[in-house]
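In the form predicted on its own, a lone chain appears below as structure tokens.
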Amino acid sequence: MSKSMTIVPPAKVAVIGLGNMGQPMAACLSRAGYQVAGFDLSADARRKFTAAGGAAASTAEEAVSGAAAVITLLPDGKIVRAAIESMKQHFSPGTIIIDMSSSAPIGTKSLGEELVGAGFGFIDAPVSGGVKRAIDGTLAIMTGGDTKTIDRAEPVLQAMGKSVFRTGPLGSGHAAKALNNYVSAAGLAAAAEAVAIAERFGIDPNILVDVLNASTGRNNSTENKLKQFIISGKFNSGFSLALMAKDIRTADDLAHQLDVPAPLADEVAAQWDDALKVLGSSADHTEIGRYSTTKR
């Protein structure tokens, strides 16, 4: 296949990862007329994949071969790197890696260069806006790498999402993505304690989230996350506070990497990750509700 060659239907590509977010993308991808070859470790996450009418494989190796771009669903980018070294000697010439994980920006870079330097096109591609979009395909998508590359892959992020970010060079997907999770967690974070300080002092919680949408307090969260999974109680998002605790650390690392002063960062980063410790690894993200009521 030329390097130049644009990755359109009905072109083959491995989704690597079938979780909360991989499901519905790859699902995405099929609808959009892809030959879509899933994996994960996780027998019972195949098995879905499967009962769901996609096409599971048995092994990396074979959801990869002969596939035009292979995508990256995975934890972090450590095991996305165990995870293509393993699998990189079954890629086809020019093949294009997309992770599209939350994986950290400057780790992304060293591993985008390797594999451009093998003969591989890679770019990341980290997105934005849980499992409901991932279903509709109306994910924001932010792509970091070669413009020629990611121009070759662009079909196949439409497929999945509604906005395509070109945020600039490799890894600044994933620094835009741990980014935007850092100024989503803090206004989380300061809603949720507000509702908790609201309803101390008297006031009903849904009263001071109306007083919050139609004044200068509103944010996604007001909107999409007090009422319907703080206050109700629901606390099932579908998104872990594990993974965003990891992305607000990802962007505070960022900043001292690069020796840029971000004390609100330091402070946020260190509350998720006392809320991780407090709440436990299998907790929603939005349980940081409960964890604004918890006694320390």
Ligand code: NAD
Contents of the next structure:
Amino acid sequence: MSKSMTIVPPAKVAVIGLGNMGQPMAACLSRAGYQVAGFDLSADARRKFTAAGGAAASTAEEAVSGAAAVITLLPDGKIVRAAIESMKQHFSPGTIIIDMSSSAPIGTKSLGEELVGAGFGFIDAPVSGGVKRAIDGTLAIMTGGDTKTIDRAEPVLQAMGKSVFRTGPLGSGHAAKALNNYVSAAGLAAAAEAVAIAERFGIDPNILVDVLNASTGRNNSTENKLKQFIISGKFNSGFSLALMAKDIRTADDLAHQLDVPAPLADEVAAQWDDALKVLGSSADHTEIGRYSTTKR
Ligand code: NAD
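We have the form predicted on its own; now please give the form predicted in complex with nicotinamide-adenine-dinucleotide (NAD).
What follows is the whole complex; the chain from before opens it.
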């Protein structure tokens, strides 16, 4: 691969979706020297992006025209497909589309094959680490797709992440991401239940968290979510319950599509789907703490 084919600053990069993740990830690209054009359907998101120093395009066409890479950070794979279909006539030949949303892997595979067949590059590169690590540029990124295309996109990904994993063919990044969030959600729900039981027994919830964090029950949620968002009652992590429920459902659907028995994933997916019905689409995912410990 010639070095000139890699996408390095000051190449133009379009970021489609300027929400909780898109905005700070676009800021990381700007800091690395890329010429970033952001676009979001929401005028409010575009305004916030501009207020934070970003260059918001007024149309998707303007954002993607002449871009060496087009990054999507949208709620799900169906929305990604629709957005790409409406923009693709404006992509330059050889543009690499990088879907960094948490999309469903089987849909990603077919979308990617269509785009590659049309002469574009496509990789899936979902992220983990939440808003805080998106701001710091220290996300974990899992990439699926053709190795040469990932090589070309690597500097763009490095500007937003600390670890860039290669998980295999198209869709494998999205599969890894959904499975990660299933494990994360199960750990969060278990830890929140443990805290509620401890409290009823008379143990201070903060002390129980300290015990877990010094013991074998420790996980990312015991370290970074219980005190910060659940016990404090803040419930403002910046990752919605609707998006987490979608990710767990994606992991559980994958288990069924591949005919792998996953009874715990069935339970966790059903629990989070119900929590979404009860708490509504504006709930933060950490509100599972108050859902799962409320008697119904
Ligand atoms: P968000 O809801 O804050 O932002 C999504 C943005 O997409 C919104 O601003 C919305 O207006 C915009 N949008 C929707 N359809 C569009 C379209 N067709 N064209 C342009 N813009 C459109 O979501 P988020 O938290 O930023 O998450 C984005 C993706 O990243 C999701 O797939 C999510 O699962 C994943 N993710 C989120 C987090 C997190 O902590 N928030 C962490 C890892 C991964």
